[in-house]
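The form predicted on its own is given below as one chain in structure tokens.
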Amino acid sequence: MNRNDVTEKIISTKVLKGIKWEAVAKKLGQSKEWTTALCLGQMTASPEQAKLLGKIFGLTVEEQKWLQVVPYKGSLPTPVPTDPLIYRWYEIVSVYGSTIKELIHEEFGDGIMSAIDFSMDIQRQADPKGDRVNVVLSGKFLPYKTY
């Protein structure tokens, strides 16, 4: 057993059951992008949000600490995507990346916006022409130190 075979577990019992990310997150009291990233084996889990996570999943004790384990992070199979979904964001930092990089030194000077102090947030837009994907990315300004 390892953490992928937990991982397919929770996905297989959430399709079976119904589950909806946004559920599971208000009971463990995380936001649903962080507890998906949770479940699919890119975070950790305390050990109680891994009890939790056993109820509502039926995880054996074993399954559990495999979620308190920290995870190999980087979920995708190839360098680049091949999922029309997640290729689109590889495309969006493949053409703005380098806007999105000089704006930032623009305005914060030399350094990267945290991935780890960070949160997500992602909600349906209503648009007449088409409903939108309004996401937000906000992450820590960490600047370069001199030594």
Given for the second form:
10 protein chains.
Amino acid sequence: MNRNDVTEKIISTKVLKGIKWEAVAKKLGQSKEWTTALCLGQMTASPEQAKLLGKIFGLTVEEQKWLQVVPYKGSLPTPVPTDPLIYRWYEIVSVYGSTIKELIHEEFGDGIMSAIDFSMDIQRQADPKGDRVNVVLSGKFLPYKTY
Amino acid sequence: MNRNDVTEKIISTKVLKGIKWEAVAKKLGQSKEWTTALCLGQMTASPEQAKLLGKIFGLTVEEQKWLQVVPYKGSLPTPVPTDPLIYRWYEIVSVYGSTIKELIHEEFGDGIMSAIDFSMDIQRQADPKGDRVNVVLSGKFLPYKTY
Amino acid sequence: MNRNDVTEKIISTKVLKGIKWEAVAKKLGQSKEWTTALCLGQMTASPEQAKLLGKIFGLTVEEQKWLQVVPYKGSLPTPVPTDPLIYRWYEIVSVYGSTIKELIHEEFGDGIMSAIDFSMDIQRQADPKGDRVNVVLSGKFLPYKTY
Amino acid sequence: MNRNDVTEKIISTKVLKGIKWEAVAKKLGQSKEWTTALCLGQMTASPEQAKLLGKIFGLTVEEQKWLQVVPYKGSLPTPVPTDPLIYRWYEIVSVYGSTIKELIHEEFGDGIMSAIDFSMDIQRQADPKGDRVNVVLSGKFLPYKTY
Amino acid sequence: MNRNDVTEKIISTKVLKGIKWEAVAKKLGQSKEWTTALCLGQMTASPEQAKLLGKIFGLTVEEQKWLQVVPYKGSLPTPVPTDPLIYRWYEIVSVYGSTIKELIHEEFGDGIMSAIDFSMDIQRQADPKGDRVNVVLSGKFLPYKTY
Amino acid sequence: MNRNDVTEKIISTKVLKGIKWEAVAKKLGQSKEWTTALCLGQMTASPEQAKLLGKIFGLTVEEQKWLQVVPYKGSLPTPVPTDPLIYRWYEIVSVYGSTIKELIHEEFGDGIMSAIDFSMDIQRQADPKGDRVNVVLSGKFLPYKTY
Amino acid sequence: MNRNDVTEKIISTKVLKGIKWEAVAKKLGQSKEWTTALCLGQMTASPEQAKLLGKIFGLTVEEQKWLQVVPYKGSLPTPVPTDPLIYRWYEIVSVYGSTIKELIHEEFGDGIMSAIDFSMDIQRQADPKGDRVNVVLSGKFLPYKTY
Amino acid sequence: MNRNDVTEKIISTKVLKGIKWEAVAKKLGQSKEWTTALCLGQMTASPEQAKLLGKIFGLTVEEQKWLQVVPYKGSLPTPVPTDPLIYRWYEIVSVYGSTIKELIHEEFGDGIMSAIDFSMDIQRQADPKGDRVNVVLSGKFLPYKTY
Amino acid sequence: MNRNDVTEKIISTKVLKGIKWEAVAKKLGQSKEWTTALCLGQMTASPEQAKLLGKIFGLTVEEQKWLQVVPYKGSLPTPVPTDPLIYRWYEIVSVYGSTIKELIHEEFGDGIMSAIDFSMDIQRQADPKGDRVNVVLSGKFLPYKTY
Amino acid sequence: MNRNDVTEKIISTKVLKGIKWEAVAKKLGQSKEWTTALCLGQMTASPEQAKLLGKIFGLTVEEQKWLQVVPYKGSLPTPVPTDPLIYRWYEIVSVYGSTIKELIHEEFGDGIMSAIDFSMDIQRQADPKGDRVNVVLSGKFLPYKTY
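Counterpart to the form predicted on its own, namely the form predicted together with another copy of the chain:
What follows is the whole complex; the chain from before opens it.
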């Protein structure tokens, strides 16, 4: 058994029972973004969170233990994603990557926006011309220092 | 001559004269995100915008014409970016890609978040533990339809 | 169980029973192009469509539920397809890609032809020198806008 | 000198003089699709066509000779195109590739749709919800035969 | 079950029973080249051919049906083949590719040698310095036409 | 200066003067296949051959010396060729590769068909349904031996 | 002009004048590791540092300005490095990568060792069996947090 | 059975029983770094070490024998690692690779730092601004010699 | 069943019974290099050799038959090997490849050193500074000829 | 100027003057293998060796200095070499790689054959059936040690 097996079981159960990620998140008291990433095998659960997920998805004790092990991260099967929704995000990095780099450096100097001390919030924004997906990314700026 | 030559000249002039992207954006009356992408060879200028940029960066009439040609987009030299700042964005797509997909589908059904009918806003968020980079991405949801 | 398992079962049953995609499409009241893409794991079924496919291919309730889950899209095993029929399409993109880009931009300006708000129609065109495959692709033009 | 040099000169001249591909095509008496592919270094000109293009773009005799040499085809710099407009076409092949294969085989049996005995027609289709790009692809069906 | 399963069964049975491809071809009344390609999952059988192969290799009715389904072609596990015999053919394409292109264009003009309307014949040629493999490839020339 | 420079000069001169490969081959007294490969930078000339080519293409003494240096072989810019004519040959290796392997081993046992002790002959074969390209490949069989 | 040009000039001057990185570092009052990375185009100089480097390597004012621009980082020409010294480091990541991951997670929980808030120290360690390279890497631990 | 099966069993047992790598290392009397690498299938055990691991992880005699077989090394599934913790190490090689090369050559001349005659020590360094990961790498310098 | 299954069984049995490749080679009366390559699925056995190996490794008649089938060669899972021992050989080809090419051409003219009419001998060479691996490669020179 | 420029000048001069690597090696008093690798930009010269090469190839003082700088090694333009002579060496690694690994481990235990403390000797071996290339590789065995 490994973490992938647990992820697959969670997804299968979700499909069968028609569970919503948002509902899972509420039971855990965490954001739907972090909770979904956890269920998809990208984050690490505390023992209490693992127990709660165990109830929701009918996981054994061993499966709950796997949720507490730090996973090998990376959720995509290919370096350039083939799925159209995910590809659009890759395209944003490809087309706007140099722009993002220039503007963060112009504001903050040399360094990066952390992908670890990081959070994400995805919301529907109603719009008469067609609703929009609004995403807020927030990452700590980490400066390169001289030494 | 091609668009890359114009991009390189813009960047060279920016370094030499110490021009800020934000200042360029104000003169154009556009966001700093779109303006920078334009100057870096990813967007297309109107004749007026090209003329304005021509003044700021000392571009010839031919160079201004190239700014009005739709460019071959994609601003990164490798499929997986090596620059740490840009890589962190690639990592967000890699680690959170399946999460983003799940949550947008849960909210909107099958479809994508457009990377064309799209805007981006990058801001500094003061934080006593270390300032944060706040980025808002807004893309129209486009549904797959049956036919 | 996952969507691939359902796709494989559909294909196996199709081969065994000699079912035609066109016949499946008629029962669903959809185009043969969209219906085939659905059966091959690229589109998402409504509950009614899933039920109908369940009857045609002998799918369990669980398998019908998987048809209603948005799939991870991308139907080819390699970035450059090895199958001669599919490669010819890749070749069209490779040889005519820059031409398509130039002509759409000449007509519409900067933007893309949507692959989401999109439909496809494949027909036989009788021809004394050898029948032809006629394909009509229709995608909404989405303009890049300044912001 | 090689064909690429001629292609670059044609494109540069086009930008400088504001020439339209459609106008070039009319002067040649060919479709705009084939004419653009020729100018972008993918097709081969007859001596008369080369002479005509020579006048339009101010090409030397040597440059006109290069237009009559069969080029090494393939107009994209990477196997997976980074430009969003061209990528959408690659995505169509990726998502619908297996569907196209199934439906052509269902109609014609084993074989391919030729990318050589092939023509393409790109048109604007007015639509109140947003104009559409309509593309007709026509390729001769070539059957595999036993031997 | 899929076509690969049938291919593997055919190869296993061939090894176990010591069947020769040439003998199979004679029973089918086809060339050994086409017959082997069929058995290796690259070509499509008629119902009669499938039945005959069924007898030779002990295939079930379902397996015979799979032989009549157009396969996803491409018989090699990597883009650059590792097997020395097959690599030599790849090397011929690599070293002589530009030569082949030049000479076919010199004789026929712009177009291709078809790999679909195509046959291949492999023979031993006795030679006192060491026997030779003689291969005749015959493909219809397909011209690019203007339109 | 290197061999590529000489190859480019040969090709440029050929285009400008309208020289045929077959005519060059006759002057050298060699096959048109080997001669073309030599001119395209894949084979090595004797001093006499280099001198003859020097006359035909107006090469300096230094350029003639480069023709006598064994080149770094491989005439294609990408592992999977994008040019349609050359791709068809790659496709033959991809689709028929396992067949070729099986039939040569069935006839000769374990070993390879040499791509060094090798010759190639390309001819037009008149055919009322459309002329064909006929290619004869002849390579010495080299057996693996036990030791 | 770009940063690469400045890096190449620095390296050329270093070779010609026989300058040592350690000596450059002392003049800057920084570690030899950071200083070398700066000179090789991976770090960003302050105006004073750029001026100092300008004296050492004879850089123009424009070249000094480029040293103050945040560079596009990544100092290796291929994803898997071919140089034996650098490959050994890649091999350490390949062979020990999962070990490093396990042990940092065992000690710190889920998170990463920063490559930004990071320093490196390379020293010779005398050893009678052959001197050793001793490298100390120090990176801040950044925990993933729930949100 | 192969070494991977043994590695997976060790990891599964570790998760289920909550064993620490450091505790395993103490029982073996080796460093935690080498011990973890051994358990993850990168190093080779002596018969005594295999026996001890057999007790700790409940391995059969056959499984213990596999621990004594030199493994095919390389612990990562992709050339560029997707896991953020391991990627940071890859990034260090990418950004600092040329720096490391320059400084080792400046001190030692041409040669490499061995990744075989090599050891690694990972420690927590308390720091009020956030604890740090401290890693010491020690590798013998191996000079290239003339011959 | 296929050749890989037989290879895996041979390796498993070797580990379990503690068989040495050299001992297998002696029983076959062949070199240890060729014998090991045969057992690892790279060479083809005669019926007698297959029978002998059948006794040593407890192979069934069917498994012995597979040993007599010419295998698809290539023993490494990735184009650039990750295992340090094998990588060093790849590095020799990378660093010394152009040297090997120059020296063989200087001595023999244009052609190759055969990897088919080839043998290899690996020996320990005692050395007070540390024993050495001595490898002798012997391959027939095959000249390119004009035709 | 960089090391590549010096390498190209050396090769150009060699072609023009008809210098032999073996003659260069004799003047340096080193093996032809090491000397050729040095001239091709893979090894590092002492000041005396650089001076000697300066005389032979007419190098300036600056060019001689570049010969004394440790180069970025790796002499091939692609990971899988296209040149037939060099490919045969890659094929040996591919086909015999697992064999080499097994036999060195059987004799020496876990470790590698050094590619640094390494020498190579290439000789013609007369043979009535066709002369052979004989290559002796000698590399120190470096054991992995526990720690």
